[in-house]
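As structure tokens, one chain now follows by itself in the form predicted on its own.
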Amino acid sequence: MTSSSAASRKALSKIACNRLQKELVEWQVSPPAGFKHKPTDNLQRWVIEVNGAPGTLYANETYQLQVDFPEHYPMEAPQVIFLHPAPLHPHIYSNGHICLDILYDSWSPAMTVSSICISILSMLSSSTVKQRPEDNDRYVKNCRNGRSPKETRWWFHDDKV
């Protein structure tokens, strides 16, 4: 569990609940291609199945994203990680943390779970190599005490993959 585990999370605000219920209905009517929401009774944590896009390095592969919504969503970005096993990708650490600017510094309340998923699939699809980030071992070691990826000071310097 990360530092924003279920036990330490604050309940969603009324605004967050309303927004998430609206997004869930929209998702059920028109889910983004390549994704499937795995139903649970917890509006604050979504598990989403990701299918690699055809014609990419991740074609015919399936992964799971865990999306944890903070009390003040959408004013604050959700925490999004890959559940084990995380895909081999230059911007995805073996602990599932994702180095993607929209999840941190470039978050906007106009974004939705669908737009996050599409961005992640685009990131996967544009990769030309299956490998971990160069600093994977050091980063994962520093996260052993349950540090959330939202506590990391990310350096977004590579937009090639």
Given for the second form:
Amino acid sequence: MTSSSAASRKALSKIACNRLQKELVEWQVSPPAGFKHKPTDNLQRWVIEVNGAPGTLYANETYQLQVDFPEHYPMEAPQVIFLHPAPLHPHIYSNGHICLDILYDSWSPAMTVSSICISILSMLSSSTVKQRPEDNDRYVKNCRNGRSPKETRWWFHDDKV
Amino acid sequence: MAEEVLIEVEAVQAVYGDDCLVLDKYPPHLHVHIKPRTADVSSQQFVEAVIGIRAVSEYPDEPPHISIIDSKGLDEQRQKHLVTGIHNRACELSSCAMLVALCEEAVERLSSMNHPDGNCPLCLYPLVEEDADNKLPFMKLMSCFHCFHCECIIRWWNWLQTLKETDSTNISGATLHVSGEMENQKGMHGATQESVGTCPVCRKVFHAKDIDHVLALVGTHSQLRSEESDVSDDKRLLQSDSENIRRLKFEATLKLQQENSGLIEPKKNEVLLPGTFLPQPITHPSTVSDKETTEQQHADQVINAETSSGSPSDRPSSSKHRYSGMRKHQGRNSREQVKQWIRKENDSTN
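One more: the block was the form predicted on its own; return the form predicted together with its partner chain.
And the full complex, kicking off with our chain again.
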């Protein structure tokens, strides 16, 4: 699952490190409901377990998010993807890439891993149908050589889901 | 009785002018826009509130009802504290004319709470540290009152500008870009005014002028930073061409403002404390008084240097140098008969 761009990523800056340590501490004190951070010794890559919210299409299902932080986090958005198998959702591609504006164009450095998680869970919860995006095959084929979703020019088609 | 009350309402209007909205003259119902006392330096106002004062016909025997119509920078707890404070004052003053006094109480309370609350949204560390050693300067965006550490917001600003530059380079090609920069340098103001950023919290657009009041501070800090060997990434950003150009432009503007005596500085220290005094206005600046003022200033600096080196400060000396440079400019200003508050005591660089 290691994409080539993540492997070649530069180490975190000191500012990014401080901020992530702070986020981690705050996560440990009050994690967002439905999420579990899997402890590793790598501050730059977080793996987070997501539990589908009760009463939604994804209830009792568990998925894994992988969050990779760039050198200049939080100025730059982290790369967030679902590890295999990605949930069936009209905005989630089978390679785990997520079409969600705050992860790309609408990123703001005031957002945190915690707030991203909440957005993703809300996106899952509001889904009314379990299906892949229409252009899934074409998109996934295009990304075959391990391209990061951050290099994609995203079209945020609808805000209903 | 009613007439006295009407006079009172007029008094509030006279004191607060446009900040006072009279909804009803009798029984009085007012909305008063209250700001903390900061000598009208709005960049130093981190809180403000519109309070509603609604009296009944039994006023002043019955204290008026106090509510908060709108507020900025105040969380629930502080809002409550404000309302309770004013209400208690109203009870104390029962059966006296109290409208102006209540507004004054509000100003007093707000002034004592005039600091941002909580963490900096960018680094997640507290904006106001209890521990004096870790204190970092903070600021607010003038448009939306969201507060950040100066360093943090400037870092975001520079990041956005760098992104924009990279984008335009990608589109127009390197050669074109260079000539564009030359043009920018010609119009000193032009370039800075075009740049915009968005508030990380509410995405409200802000302009270079909205963070003007912290650029000077950050200038000092960036110097500090590059001397610390462990920070490499800011250093790169801060020493980038765009940043250097920006700094030059800023220095030029600063100089211009100082020459025209249009600079209020240092804003943070513009507080009246025991021991501050206004220098005697010099009606005809002769060479003698001229010299005196400069000497006075100089003596001031010496005291500053001594006291601050004695204090447990971990700041490298460069900031002091820079700072005393500013003080020298001030000296020049006071020669030009600009009244300025001078402090006898130690100036902390914060």
